[in-house]
Structures are given as C-alpha cells and as structure tokens.
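Below, in structure tokens: the form predicted alone, a single chain.
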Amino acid sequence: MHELSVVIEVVKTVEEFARENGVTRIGKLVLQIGELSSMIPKYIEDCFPCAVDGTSMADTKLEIEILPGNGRCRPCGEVFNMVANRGACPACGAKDAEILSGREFMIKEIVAC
C-alpha cells in the first residue's frame, strides 16, 4: 500500500505550507485524485488518520474530489469517461484513446482555522 507513504509526503508538504504561510492551523485538507491515478480514495482516507497522528495537522479535516478519467477517440475525436465505458469510445467502440484527464493526484486546497 503505496498510500501512506504519499500520504506522509502530503502531510509533510502542508506543514511546510503552514510553517512558511504563519498558519497555526489546518482546518481541512482537499486532494484531487484522478479517477486513472494509482491513488485509491478509500485507502488514501484510511491512511490519513495515521499520517497526521501526532502531527500539527490531527484534527484536521480531509476532503477527496474525485477527478473523472476522460478520454479522446483517436479514431472519431469524441471525449468519454475512460472508466464508464471500460476503455470503448460509445461513438464507435474504437479502444484507442488519447487520455485527457484522470490520472491527477493534487493538493487542491488548505483551509486555515
């Protein structure tokens, strides 16, 4: 589980935000993950209560947005959800597609309190 260990990264990162902004503290953390990321939401949740334990960050918030995993058809130019349609542009079925979106994994915003 690759998670904790970029949620650590995360965490470590926002300090330093804080650290350098005067921000004392940290109401509530959103992360954008793309819907093709190797990130898994669930896991990332699961994880964040122990990379902020004992951290300046325990009592704050985490938020996920997921991001959608859109696609172009190389063939016919429509733009898809790769994951709803498994990869098959629903114009004309073609499985060649130029990735448009999804595989983010980013600090949206981080809310002071």
Given for the second form:
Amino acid sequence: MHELSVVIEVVKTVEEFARENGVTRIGKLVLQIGELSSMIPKYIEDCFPCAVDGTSMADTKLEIEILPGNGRCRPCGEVFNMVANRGACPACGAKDAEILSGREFMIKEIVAC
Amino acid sequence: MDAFKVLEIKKNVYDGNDRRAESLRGSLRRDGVFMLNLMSSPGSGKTTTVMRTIEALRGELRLGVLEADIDSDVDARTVAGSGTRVIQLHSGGMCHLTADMARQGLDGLGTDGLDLVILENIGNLICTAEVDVGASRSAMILSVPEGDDKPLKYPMMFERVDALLINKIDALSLFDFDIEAVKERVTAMNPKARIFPISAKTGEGVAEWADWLRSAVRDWKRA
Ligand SMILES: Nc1nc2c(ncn2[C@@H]2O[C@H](COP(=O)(O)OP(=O)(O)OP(=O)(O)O)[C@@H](O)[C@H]2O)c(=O)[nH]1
Ligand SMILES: [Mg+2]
Ligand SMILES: [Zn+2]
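Got the form predicted alone; could you also share the form predicted together with the partner chain?
All chains and molecules follow, beginning with the one already shown.
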C-alpha cells in the first residue's frame, strides 16, 4: 500500500522529467533503494504495473539497484554492513553505529528509446 | 543502431513532495494560518480529540479542520456537527497524505479568516511520519490500548513530532500501559517533544493540551 502511493509519486516525477527533456518513450526506469530504507523492493516491483497503468510509462521496464546499509561503530570506528551484522559491530560487538548509507530511495536514471 | 539514450535523473524520490511542502508552509506563513498535522493509528481518538480541541479553543482561535480518509466522510460529518468549517479529503487508497493533497484541501476549505487548521491525517503510524505535508507543527496520538511499546516499534513518528498525546487514560486500569515508560522512551528519542496524557472521552488533560496548542499558534504568529 505504502509502496503503491510512493511509486505513483515516482511515476509523476519521471513523466515530468521526461516531458522537460523531450523524451517521448521511456524504455527503462532505474531506481536505487537502500537496504535500510523503509521500501521493500519486491513490493515496489509488484505494484509498479498498477502505478504505470494508463500512463506514458505503461511499457517501461523497471530495474532496482540495492545500495548497501553501512554503519560506522561509534565506540571503535569499524565500518560494517548493518543488515548482515544485525546492527552489531563485528569488531567490538557494540550496537551503537552511525548510519553511513542505506536509507536512500533515488530515481537514478531512465533509458529513453 | 544505438537508438537509446540514458538520462541521469539522480533525484531523491521524496524531493518533489518536500519542495511542495516547503512552498505550502511558506504560503501558510504569509496568510498567517497555522496548520497542525495530527497523526495516529486508526481509532486512537483523532476525531474525538479534534472535537475536544474545538470546544477548548472556541471563541479564542478561528479554527478549520481537514479530515483525511481513504474513502468515507464520517469524521467530517462529526466535525461539521460542531459548526466548524471542515472538508473531507479522500486519499483514494493512498495510505498517507502528500503536500499536494493538503494544499488542495486547504484551497477547498478556504483559509481566509482562520488562525488554525487541524489536519486529521490518515490513520497510519508508519508512512504519515515520513511524508511532509507542509504543516507548521505536528502532533501524534498514542492511545492506551495500543501499548506502551509503540515508540520502540515505530520510532520515526515519535522522533519527529512536536507533541505526543497519550489518549484514553480513562482506560488505564484495563491495560498494563506504563505512562512513565513512554515518557522516558520518547524523551530519550526526542527531547523537545511535549507529552500530554489525556482522555478525549472525559476531557481530562485536554486543557493542558489546548494551552500548548494555543501558545504554539501565538508564538508562531509572532515569529
Ligand atoms: N475510552 C475512551 N475511548 C475513546 C477516547 N477517545 C476516543 N475514544 C473512542 O475510540 C474510538 C475511535 O475514536 P476516533 O476519535 O474516531 O478515532 P480516530 O483516530 O479519529 O479514528 P480513525 O479516523 O478511524 O483513524 C471511538 O469509539 C471513540 O469514542 C478516550 O479518551 N477514552
Ligand atoms: Mg477519525
Ligand atoms: Zn504511505
């Protein structure tokens, strides 16, 4: 549900961008989603056809790139993947990390054809 | 051959809405209309609290209400019964409001002569917190039956609001809900949040909440 709401916004933004740049047909849309963002890639893929139905992007393919969720341990400085390590530092075991990346949700690019 | 072209967009998905929210906040500021974004899970008591707030501020602040719902108008009817200017927004299946929808609602309501507009957001603790609607301040309601662990489970909302109402305190004896634990958890996450235990049913605590809202509007107007 949340994914659908957000993907509808994405489609609006992309159509606007396409119009401004004189693109008439969009072959592919590439999104980037951080591992720590609240967006679930599978749900986005599932609701994409609904979101583009009846728009100029009805035939556009969707590609999703996953960006790693990395954090830096505040006590010891180790940089590690938050998801694989369940938030705990593999070097010292502390659960106190500053998030460096992984909250993104970006429209990366479109392929015009 | 190569009949395709890659165009980099590199835009944060939320940028569009954030920009529109900022511009809405600007126009509300110019018009001197304070908008409160009121959020909670379904059934926590938003509409009942709105009714209590209308009573408490009657004669002091000119108030309008935006009721957002997926697809009904029960809440708007309730509020209209109090003689308050109100409009029902339908999100058409969307689980949260965007700044565009808030602007359309305000246009439909007509804000001239109003000091304060309360936006009753869609009942949802998750994404309403992520989406900026252009409000001047935000408040959320957590009701006793929902449990005192919610700040741990849905941190984003609790981290961002200016005020937290703990509603349905008349039912405290029926639930093991620890108000002090909630205060502690929320204050650790969001030190500036003001916390008001209330019962929208009996009216207990509503005066303190109304005092805060009244001063928030006045301070904002003076700023
Ligand atoms: N015991 C008790 N019941 C309350 C209180 N506040 C609201 N209720 C009841 O809780 C139910 C839901 O209240 P609403 O005000 O409609 O809640 P809401 O958050 O607006 O609900 P939605 O708009 O559907 O998300 C109603 O039956 C209210 O009478 C309270 O302080 N104590
Ligand atoms: Mg309601
Ligand atoms: Zn949502």
